[in-house]
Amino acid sequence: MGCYFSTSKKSKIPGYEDPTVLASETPFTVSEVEALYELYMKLSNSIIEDGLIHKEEFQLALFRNRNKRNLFADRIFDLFDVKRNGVIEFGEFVRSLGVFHPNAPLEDKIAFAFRLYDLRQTGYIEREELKEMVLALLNESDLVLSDDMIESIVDKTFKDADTKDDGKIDQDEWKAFVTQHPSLIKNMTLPYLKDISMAFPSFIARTEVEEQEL
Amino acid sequence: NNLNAFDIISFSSGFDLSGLFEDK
């Protein structure tokens, strides 16, 4: 029964990739990739039933509201959407979430965060981008800071991080800055991912059956 | 004033991917 489900139905999902391949390229086990598939199917059929995660579905999952826009959620969606075709496919979902796994290499987390903050994808985090991100955060929170305070915080952060003093933060400067301030990448680790199989226990039984049949 | 701009940014709800794992 398990095999029937896995071979005939999953292979019809656009962008479906073999869990053993995905497990070999990420910190996830095959069972965990199978559990992520269950999560993926739930998310990807929440609005448009096509087995692909659209931005609205991503926003609905994050905020319980399909229309809520958020600069950072937009950037994360764009980074997950590696093929840049407007949807997150299963392989993209698993590989991207792999970076957020507690056991993923620190280097990968640092690099992903850099790309997240490099809003205009110039290869650098620029002062204007940093200020734009601070303003975006203030816009969605109750935190009120005067423009002078914002300028002062952005200036100081830039002075500390831009060690080459060329007006932009490159990847090496970012890496050095994060090493000094590890809290900066705490968002890059999702403890949930260590328990993903437990979060979807119905899948474990099915996966065990499939493995026995193999 | 030891506030770091990146620490402030990290408070954004857009960074919290836990919603993906919550039962809807």
The other form holds:
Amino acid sequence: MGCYFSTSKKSKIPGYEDPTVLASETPFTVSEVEALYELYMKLSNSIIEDGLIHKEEFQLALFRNRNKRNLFADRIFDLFDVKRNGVIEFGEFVRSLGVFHPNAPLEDKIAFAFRLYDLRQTGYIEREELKEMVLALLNESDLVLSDDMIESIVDKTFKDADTKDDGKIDQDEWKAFVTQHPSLIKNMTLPYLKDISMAFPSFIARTEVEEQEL
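Moving from the form predicted together with its partner chain, what structure would you give for the form predicted alone?
No partner chains or extra molecules come along with it, only the chain itself.
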């Protein structure tokens, strides 16, 4: 691992940040940040060898397919890209992944999920956004439901969450709703991040192994 942290290597990585600093600002330890650096280098050079994660590389990492469109992949990429410059730098990668750590504050997970589902970035989750969220979740689970059933789920969910009955879900309503239905943010925790320094590089190959077993 030490070779990755040589001066010559670091100087070639745009937006490089010191692991000690990143560890102090996230739930990760220094050794975990170093393991994430190796993962970052693998991802950021998978298509374009420039030490930055482009959207195609992000898609490839998430879905093993750079052309598969996914509502959440686009939105998650946008949230990871804090500087809004079209790429994910190392510091952004570590800080954003920190939200998914099992030890990250629940408040952070709830806030990140709200921003994820606020597709139009209005500061509210509207019915159409909720419907897109439900459709995307159904698509991920391969569950096939009739249009009427989907509309019924969306209506009930929206009615339960929109306690102020103003046609939109604000951050307070979202927080209260998620507190009652914690499964909604279950995907905001990635258990393997807790042992990333021990798990690396095995978790990178995890998907490949699973695919072979199918």
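Basically, rigid core = biggest C-alpha set you can superpose within 1.5 Å across the two forms. Numbering follows the first chain given and starts at 1. Bear in mind the structure is a predicted one, so any value in this text is a computation, not a measurement.
- Residue displacement note: Glu132 has its CA displaced by at least 2 Å between these two forms (rigid core superposed).
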